[in-house]
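Just one chain is shown here, as structure tokens, and it is the form predicted alone.
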Amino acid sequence: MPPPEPVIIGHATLYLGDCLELLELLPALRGVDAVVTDPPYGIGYVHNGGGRGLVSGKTNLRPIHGDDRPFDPAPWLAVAGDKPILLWCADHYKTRLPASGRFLCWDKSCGQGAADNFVDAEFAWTNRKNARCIYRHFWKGAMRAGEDAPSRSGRVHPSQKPVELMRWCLDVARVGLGKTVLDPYMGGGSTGVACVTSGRKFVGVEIDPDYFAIACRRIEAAQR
């Protein structure tokens, strides 16, 4: 079976398909300079336990493909090798990660507001040892700061990350300008937007056609 034709938007190359299948079909995916991604990690995401997906405004966001089983980071650790790799929600599969490297913390609450059902922080793992390990950006439920705040754009993916956070990730992982970053679980495209607006090239893969279309639109807008 031949690989799908990519959608090329400026310095971004985007594929609609299963990233593990494409990894075998496209040897070029192994030649990237870094891997930065927020993978599905087995929490079986549904809204209110009803399997309907998250409803945000007028946008119905379906559960994440592949989030019904544990995540195995081994293929992407192999792709990265000694090159930079940064994986989000790594505390959920920490026993499958190398003992070396460093955990990063995204402080989502920033000390604002009372306790609620939203988590106060998320954790990533990187193979780059760096003194910078905490990023503070308010992002809880409908209360969000920055360029992805509701007043500027609606939530486009259940696990959407702020573009500002993903730019920080690229810096912490020490991904140089002009380098090519692979996100095999592209989702709504925040990593791609961070890359093209900070002088990096981007290769993204997304299996869900609707989220793929959203990522294409966001990355095209960022290129402009």
Ligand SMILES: C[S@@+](CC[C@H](N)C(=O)[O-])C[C@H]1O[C@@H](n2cnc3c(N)ncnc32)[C@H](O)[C@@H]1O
Contents of the next structure:
Amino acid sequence: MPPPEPVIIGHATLYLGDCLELLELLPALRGVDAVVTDPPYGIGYVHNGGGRGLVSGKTNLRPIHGDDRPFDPAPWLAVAGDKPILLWCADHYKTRLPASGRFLCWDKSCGQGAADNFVDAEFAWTNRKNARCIYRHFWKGAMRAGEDAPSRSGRVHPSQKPVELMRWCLDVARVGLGKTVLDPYMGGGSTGVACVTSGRKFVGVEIDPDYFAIACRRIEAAQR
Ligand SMILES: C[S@@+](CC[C@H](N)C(=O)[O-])C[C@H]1O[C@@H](n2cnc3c(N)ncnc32)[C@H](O)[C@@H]1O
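Form predicted alone done; form predicted in complex with this ligand now:
The next block holds the full complex; its first chain is the one shown before.
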């Protein structure tokens, strides 16, 4: 089977498809300089608003593709090798990660703690050693700071990460300017926007056509 044609937007190359299949079809994916991604976590999350992420089957809302089974980071650890890799929500699959490296914390309540049902922190893992490991950026349901505030680009994906957070990730993982970053689970494209607005090249893959279209639109707007 031939690989699908990518959508190329400036320094971003975007594929609609299954990243594990593409990894077999496109040897070039293994040549990227870094892997920065926010995969399905294997928790069966279905967005239901109000901070009450419910398990699949309890609502009519669309579940995240692949979230119904444990995430295996092995293929992406192999792609990265000694190069930078940063994986979000790594606490859900920490037993499948190397013992080395370190955890990073996104403090979503900005030091206020949890006074409601919303998750107040998320954790990533990286193979880079770095003194910085906490990032504060307010994000509570639809209430959001920065570029993704409702008055700007707003809410595009149930597991959306702030663009500012993803730019911080690129710096913490020490991804050099001009380097190429792979996000095999790009969702609404926050990693791609962070790359093209900070001087990095980007390769993204998304299996869901609706999220893929949103990522294309956001990355194109960011590049303009
Ligand atoms: C946690 S979300 C990423 C959200 C993203 N960080 C953002 O800010 O919008 C994971 C994404 O991976 C996609 N996905 C799941 N399995 C996939 C696969 N095998 N290949 C490509 N994309 C996949 C899902 O459709 C979902 O959009």
